[in-house]
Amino acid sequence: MPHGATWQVDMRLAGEDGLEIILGGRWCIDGNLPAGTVLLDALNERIRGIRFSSAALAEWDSGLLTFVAGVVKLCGARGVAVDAKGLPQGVQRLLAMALAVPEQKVALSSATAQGLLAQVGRATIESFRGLPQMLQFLGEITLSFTRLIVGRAHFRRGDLWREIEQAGPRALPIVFVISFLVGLILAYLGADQLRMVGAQIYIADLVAIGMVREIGALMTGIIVAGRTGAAFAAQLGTMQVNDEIDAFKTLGISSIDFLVLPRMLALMLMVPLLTLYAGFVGMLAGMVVSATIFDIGVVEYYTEILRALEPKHFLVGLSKGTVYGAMIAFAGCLRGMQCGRSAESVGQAATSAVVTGILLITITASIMTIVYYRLGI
């Protein structure tokens, strides 16, 4: 035993095979307590079985089971037997149902442990079992909508507008920042072609034009389903996990009205007036460097984006921006009312929210593109 410690540990022969463990004093977690490896020198070959005598143990804690665990591990692997007989009723007690949880083995990832075409498989049936929840989902979405154009649907006011403080105006210095940094690539990469041919002045319309109709829709997409997106499946994933929204059914109450509902009508309220936010913000960003590296004067640049814009542009980007903002509280929504039992199905939430609201961004923003091209818009 140490000096100063408080515990005390002996082994004695126990007839020709066997091994006392003699504890006394204070075993508690406190007290700097030795690991169950110090029997390892004891544990020789002719050792078959240790028992255990706790007559002069005084205090004892977790600490102590803990010290047992590691000496019944010690012994499972040299195929000792061990009587726990000796040891108080309640470290009995514990020890059994300590020993009862069975081992956790980390398994092998999915890319060692199955080729890539088994994974590829794997991942398409998941889809296609999920989409049956999806379309469950977006008919629920939609009987609430017309609940909401009817006057019947049922949500809280306040939970609105809490939703769109958080979306939008909590969201302008992320999006000014990353608008204003695209804009500023998008007239490097501009100018640095237009340049060739002596069309500088041109910046304007690409940056003006791709920003409002486009790259800002875009770009505000990815920021909010990455930022309010993953918020909203673990708002409503933790309600899961606490049997909130069982509690709303219990009720009687439409958890898609009452939660659901409210953050679609956000999002979509607020995603166009993001883009919108953005377009201009990089459209500055086209201007700064413009005037400060291609000497193209600030009225040149601004007499152009005003030839260059149209409305059709501005509603483009505001139709893309309200479908993007639907896409994104859609697949969190989703996700966090699909969260299982525990902390960690909340996390799973949260990151399956961004990426499927990302790919259906990606998704829509391709079908919308194709068909606004084939209608001359």
Second form
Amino acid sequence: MPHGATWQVDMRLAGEDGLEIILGGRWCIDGNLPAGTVLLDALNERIRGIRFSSAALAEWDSGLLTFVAGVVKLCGARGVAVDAKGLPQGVQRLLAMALAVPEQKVALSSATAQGLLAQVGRATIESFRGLPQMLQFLGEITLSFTRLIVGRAHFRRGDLWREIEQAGPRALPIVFVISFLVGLILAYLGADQLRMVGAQIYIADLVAIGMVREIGALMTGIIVAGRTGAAFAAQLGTMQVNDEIDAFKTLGISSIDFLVLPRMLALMLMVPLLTLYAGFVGMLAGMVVSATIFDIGVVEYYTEILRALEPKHFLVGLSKGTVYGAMIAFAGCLRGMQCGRSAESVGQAATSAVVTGILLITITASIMTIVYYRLGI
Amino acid sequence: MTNAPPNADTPYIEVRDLAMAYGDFVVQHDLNFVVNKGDIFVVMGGNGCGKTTLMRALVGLQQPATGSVFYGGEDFWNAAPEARQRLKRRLGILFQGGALWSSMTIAENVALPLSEYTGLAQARIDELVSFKLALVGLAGFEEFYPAELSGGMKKRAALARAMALDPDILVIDEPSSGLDPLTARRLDELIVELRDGLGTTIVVVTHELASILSIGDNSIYLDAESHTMIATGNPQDALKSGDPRVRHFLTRGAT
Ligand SMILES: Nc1ncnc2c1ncn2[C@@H]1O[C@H](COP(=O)(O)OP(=O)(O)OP(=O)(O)O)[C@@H](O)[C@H]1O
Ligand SMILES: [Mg+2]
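Moving from the form predicted alone to the form predicted in complex with the partner chain:
All chains and molecules follow, beginning with the one already shown.
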């Protein structure tokens, strides 16, 4: 801000019931300008009209306009007449344009501020409201799968391949890193406990069974939920914003068949495969740790794994992977399809897809673990 | 009366007592008008008066608050899902933003309705696609993705998609916004040609005064303040002797 040039405003009574506002100096937005409400005190009962005088005005931009508009609004609320003739011509014209179209009085639904308690309550109600929608979506997907089985579901095979490629091969590096580290942690954890009973070789059992049955699927699920589930929600959400989903609807093409089905299939195929991969990487990490830190021979470790792993463990891991894949795709597509019509809601849809996906994975993981335990698998 | 047999008196498209709302906010109410077969029907009105919302109600994307739309006497909104599906098949829609499917090329966009509903051989579909794209002046852009086109080109590609199945009724939301004057004029000519050549009935939302006056056979003016329609009729007549608010609009506020 240049020195010396600042805004000035003075007020002078004009006649019986008038007030003259004398503007001077530099009225630019970077000049820490006052609000129109500085007049509040001067506008007492007696004043019936105001006018402006701007002879001393040196420089102005929209800062002056907002000030004057604020004054006009204030006066309007109190029934005080405003005479703008004393303002520079340009200001008068712009002001007239800004005030020409009356403000729309449309109630926006969610704009009111709420207390914490009300917010929590509302969020709880919302999440229960979401349940019927979720069930409806589940129903639509079930119907779509039925159509797929009888060969009447239409989608482009190319879309399926693209989703498979995105979800599967491209996730290999991150799944490798995470599974290797988790396998390593498991091995250390086990080694510490098993050393006490002198049964360190059982590290192999612990890591192999743990990774193949449970942790491989869980880690893969969480990675894919973050990578692919969020991407699904963002893709479908953007399509919602651009009316692309509506374009499907008006053509009578089922957006569930066309968009959701290939994504469900891709994840139901790729997550179990990634789970298998994660299991092997975890075992590899266990082997490295055992061999280098705890002096267990590679061959010894290998034969112990062969002894410990049964086909049923693989079956459990693969089935969990498939279910998690379905859950992630379900959450991603659901949130994408529910997306509002702004860029902000696309972001929310992606976040919500990850949260919902991980929540669904955790719930189904618990259920399946209990069921498999009861069945003795 | 949902399945009245069409006869000479049955209007081709009739909107009866239609009201549309978002929550408590009534966008438009008490809309009553008829679109004749083979007409170019213009929906006019200022920004935010509810033209797009009306279009969404016409094509089955937004349930009206009250009233309904009748196609050949058949109540669209109270029809059984299969009947509604059959009616929708007769409509082609061009959205305000184009709404091209972004993961497909332009050619695939236009081809999809054809391959879904016609069972034509791929070669035949390709031919049709090239022809439709040539009609809108986009020959040679077959393999482009929507993101690689300019705004006006997207609009034209979307029109090609809307025309893909040779619909009986074409609903167009602002065809010429974002087009240069020559292209806009060509598009107007194309709309008239579609009507003359194929007998398509066209409902078009537009602000373009030149097109309103040159191509519109009939029109409706939606008022943003009273939230209802204040005039119907030929736009030329409206300009000469219509409601002052409509004249005001058609002369860009000069009267
Ligand atoms: N999803 C929505 N939720 C709430 N209000 C909406 C929504 N969409 C539109 N509106 C409101 O409905 C009114 C009509 O919107 P619409 O999009 O139909 O206008 P329009 O006549 O097509 O305008 P334009 O000429 O700018 O395209 C506007 O006031 C708008 O604020
Ligand atoms: Mg619109």
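Between two forms, the rigid core is defined as the largest C-alpha subset superposing within 1.5 Å. Not measured: the values here are computed from a predicted model. Numbering follows the first chain given and starts at 1.
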| Is the C-alpha displacement of Lys312 equal to or greater than 2 Å between the two forms once the rigid core has been superposed? | no
| Yes/no, Val355 Cα shift of 2 Å or more between the two forms with rigid core fixed | no
